[in-house]
Amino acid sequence: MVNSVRWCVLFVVLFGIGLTNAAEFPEFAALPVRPELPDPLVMLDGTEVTTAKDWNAKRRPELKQLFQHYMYGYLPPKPQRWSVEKVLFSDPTFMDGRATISESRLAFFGPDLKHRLHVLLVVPNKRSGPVPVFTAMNFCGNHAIANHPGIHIPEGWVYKSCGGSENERATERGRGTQAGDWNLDLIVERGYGIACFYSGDIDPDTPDFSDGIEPSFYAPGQTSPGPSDAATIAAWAWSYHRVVDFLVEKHRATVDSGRIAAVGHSRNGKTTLLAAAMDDRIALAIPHQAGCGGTAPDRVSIDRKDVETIRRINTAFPHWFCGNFKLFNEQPEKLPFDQHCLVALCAPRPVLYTNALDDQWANPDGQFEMLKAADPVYRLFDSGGLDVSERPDLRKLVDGKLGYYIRPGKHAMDREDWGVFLDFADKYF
């Protein structure tokens, strides 16, 4: 147990028994300060979780509660009804016929969302059955990801660092431009597909709290919002979530099912840790160099440079987390949980932190003491979790059920990672 005592305590004194529901979590004034991590294996009024099967029954549904409460914002709910609006276009003969391409304009109904989901599904031709997928929410728009002429390219806003873009706008020239970060014919090659949509579709990254689904989940008369409502990246999980029905539901012929990952990349590998905790039907998940606010530790000196802190990525991305998470911005202490809690919630499915030693801002150390910390929850299950102790040379794959890994270079997704993303799919898919 990691320090739970004093935890407990201070707990059942201040708060009493038998916190269950957000209705009942505490004021930010009156939680305790806190430096050490919270035990995963705690409840909030000090019990201990001995068993899978408590974990399953009660923390980890307290820890979802926790998480959206404090943090991410309350997911939208399923919607009552989708549909595939459209199949924009469908060609077997991509990648010289190695490969099908497609995409499928989703809509939503109940609440009526305006925001269509646009999914690029790519799976090889050469199959005996069903594939494994990966899910991937990409930056710039799926026409950048592969330069072929039926992708729909982006009618709203993209970042003006994407290829192509003029005035934050998506034109023909930015077909093809991140074809480098995605290596479709890799993925291809191993026999995997690739679902993977736009972020913007869902909720544009600005700091406008208007132009994302957002505003539909509103209660009546609702203008802004509220302090644990959904923040953006809880809508970007909500998209990976509506990729796993469509894959469900209408590839069965194509898609395994039981064999879906997600991957994402910087924020938008933050948003694949949460959709995976919050979703058992993503059966891995890999975030690549997601750091603060995802895969890194919350529990670090405000004041420090060399890392982000929650201050500094709440300062500069202030529609990313719920309102109440900007309380901690000066006392991270504070938190009922860090992000160990985050990956637990996965357990006992594979996760894989990767990361580059240059890209020191995400905390690729902290990443891997967040691992050692999720640990005892994994043993819980007997299936493995974190096999080291200490951070693994460079190049190195650690592959238990918590898996990490650590390259030369920057912050960026290369077709090394992809490599490594592949070899550790391959073993438990």
Ligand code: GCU
Given for the second form:
Amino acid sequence: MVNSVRWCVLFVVLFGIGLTNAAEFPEFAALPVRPELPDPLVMLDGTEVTTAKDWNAKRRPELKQLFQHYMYGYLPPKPQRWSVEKVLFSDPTFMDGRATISESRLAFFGPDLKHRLHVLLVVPNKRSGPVPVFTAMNFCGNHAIANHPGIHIPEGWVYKSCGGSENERATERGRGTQAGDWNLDLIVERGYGIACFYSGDIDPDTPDFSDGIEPSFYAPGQTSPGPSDAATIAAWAWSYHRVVDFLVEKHRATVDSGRIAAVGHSRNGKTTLLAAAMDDRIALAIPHQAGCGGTAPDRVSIDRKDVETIRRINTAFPHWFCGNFKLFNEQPEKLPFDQHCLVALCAPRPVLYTNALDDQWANPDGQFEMLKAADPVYRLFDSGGLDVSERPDLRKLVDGKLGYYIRPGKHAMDREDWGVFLDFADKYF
Ligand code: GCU
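In place of the form predicted alone, output the structure of the form predicted in complex with the named molecule.
Next comes the full complex, and the chain you just saw is listed first.
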């Protein structure tokens, strides 16, 4: 709760009168039922926004607060202090000398914060200046990304489904087991770097917050999260921001701080979009097959079985979203926003939604509708938005500022996907 209070104070100080203070956001019962998508360009008090200036000064801050208040919980503040505690290794001979791979252990400190995050950084050796970099959260640990003996093996919880997982702990057998998802050779060949980290370092994906960073931000005496305190996706988004700090503050010579992209698959994609919405330093975002609670609409009939609904996601993954979000399980149409407003928060930065035909659970058609509904916000910036009105055919990349791609096949991140991510990034970087 202390976190929310801190934000409210900051909110009032920064944005002054004229905006609804987060503390005054209506209770669930007082929110009107709005079956139609809320207009991203109309403030909570009904004021219309017609300029990029007003969007940036008024509506964007309001929407950032609304998403945190009702859905994700307030992202923790930047740590009071952080450091690179140790560079675990650095190997310039990676990929037959085409890249340098290193792993750094970051340490965060605050009044009650003491936490560590391992960042695996791969950068091409052939470069004429600082390179563009993808920041990316992974599912199974950095050691799963590449088979390199120097990469540390996570000590804490990992998913049972991860290669080499034994009793929900990572083992040596997991090394390189996700290399096919990451395609480091392609990334390096195309002149990009990647800064990868494991979600479990920040908060293991279990309904229990005690092993994550969240309790570090509780008020004295608090033992469980308040209704708008950070839940797991917010904590993970915070970690993307910490990796950006690391790149911007410690790697200026090799990484171009103006060309930092964020990418993530599925639950990590939901996190990617939230991270980009909240932090302008992320210059381009690719939430891949992110679906419900990220790129797909909240307003879907609660009885649908073919796509994920808020009720389903909050039941299966009660720790991903804040307490307030559960209030909308039966009535998503009471939300004062929908997910088009989240992507709109990235305007005018490029965002690409990538999907797969067999992954209907992630609602690829609904995602396209979200881009359409966000387009008017991008148009305020005169820099293009979604440049088509119909969902494109399979394998046709729509590469406007609001990009879209759908391929045949299933829920996965593969080499074809990376080819598309790189094509999209090439256009803007
Ligand atoms: C489940 C969940 C999705 C999520 C996916 C994933 O399918 O319902 O919301 O995106 O897991 O993270 O792989």
